[in-house]
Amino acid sequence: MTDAIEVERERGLLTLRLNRPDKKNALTRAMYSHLAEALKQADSDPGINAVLITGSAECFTAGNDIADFIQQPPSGLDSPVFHFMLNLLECRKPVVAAVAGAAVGIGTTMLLHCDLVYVSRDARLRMPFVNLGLCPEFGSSMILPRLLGQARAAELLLFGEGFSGEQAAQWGIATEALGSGEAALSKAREMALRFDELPAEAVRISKQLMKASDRELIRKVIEEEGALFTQRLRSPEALAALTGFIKRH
């Protein structure tokens, strides 16, 4: 594993750390490839009862990593990042988030697929994709109005408005939130241990059956999304606001 992506095994639990705090966990190529990896060994390890995905108890992570994705963008669903996507969407076994600090992009989009996500109440979430010249991925485009009703995500698609852990817990993207990164962290771990005490076929039943219904939907519009969002990265409005983002930062 990349030191970027940090992997803890305690008792049945999975925990991936993203671990690159001087770019505030922005995700590499490299680092989805490592976290689709770990996701579909844990799915067929029975030692394994359920998967933690966390970042630092001051940062979840930015999102992209910006340059890293200007210099080689994903192709098509053979790309690392649609791999992590899928193996997530995929996973049999119960997966939780922690979050603190920011969940940028497929930061607050990956939450949509996590079983259970506890979250900071000052941790700031957000979905700039159409700042930067791109479009909804990961199935947000179909998840959120859903869960939210079409003019609340049309605010947080089209405008790219950031909203807090409070009121992700308020609008059911995360399950709770607590009034630190630590406590957010800790009670991830908790509950994520928990799972540990509960039959493990039964729960891998209970997931699948709650997830039946939607899965192939929200996958095919996965791909669909996909392969709009690597057109749009090879527009002349996305390479110059992520330039732009690039001289900015």
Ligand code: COA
Contents of the next structure:
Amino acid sequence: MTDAIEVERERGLLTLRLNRPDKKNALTRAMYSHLAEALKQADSDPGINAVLITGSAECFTAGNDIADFIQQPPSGLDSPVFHFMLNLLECRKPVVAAVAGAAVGIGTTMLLHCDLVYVSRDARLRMPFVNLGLCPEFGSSMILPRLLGQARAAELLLFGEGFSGEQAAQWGIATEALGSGEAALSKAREMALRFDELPAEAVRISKQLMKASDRELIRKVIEEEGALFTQRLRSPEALAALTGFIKRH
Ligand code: COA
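After the form predicted alone, can we look at the form predicted together with coenzyme A?
Every chain and every other molecule in the complex is listed next, the one we just looked at coming first.
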């Protein structure tokens, strides 16, 4: 467990707040493990009706910690990042995300697995996997072309083009874009608390039905992407790009 993830309980809502501001909430192995464990516990705790994943009103997350990518890259499906991915994919409770500022890499792809996503209009989302010598992850190579069409998904995944919270809402990646980071966080909390007023079993069954048709396929894609991503992390292309980032900072 790490204090870079703040866990807070408010009635039936479990909030998981990314809290590593000096590194733009970049996610370490310890943070993935903590998130994975918290999602698993929320899933089995009958007192929890929803989970909220958030950062600060200034920054969601800069994605995977780049030093970790070099020093302790994931080695397979038993790595913390995959536990996080699979526990989010399998979570039977509704998961709400509140996003402001930067949401890079897995900071964007995790949103594809949340049930409701509230963003600030000026949030900056980006998936620079290819730019870093890597490849798409967390089901994004399948989900984004389906959601946006191949033509737009190619710009986002092959060029790593950034886009705003406003665009994310227009494209259906986010539920709603709000005027400020504070407004996005507050709306997400308000909506997540609404699950306390709904019949929990009906919510659970409805989410299951909404996700059922694609769950196995997405899991397979996550595993295929993960195997290639893990190989790419050791490639000369990726090592040059990742060490370049470290040297610039
Ligand atoms: N991993 C590790 N450290 C990171 C990081 C990451 N993914 N992203 C940012 N940081 C660190 C920087 O090294 C810097 O640390 P330092 O002050 O000790 O030098 C600190 O966070 C602030 O980053 P900085 O780049 O100065 O902030 P910014 O506001 O100018 O830009 C981002 C914010 C998120 C746009 C930019 O940091 C960025 O692009 N990060 C890399 C994102 C990325 O490629 N993630 C991997 C995706 S697969």
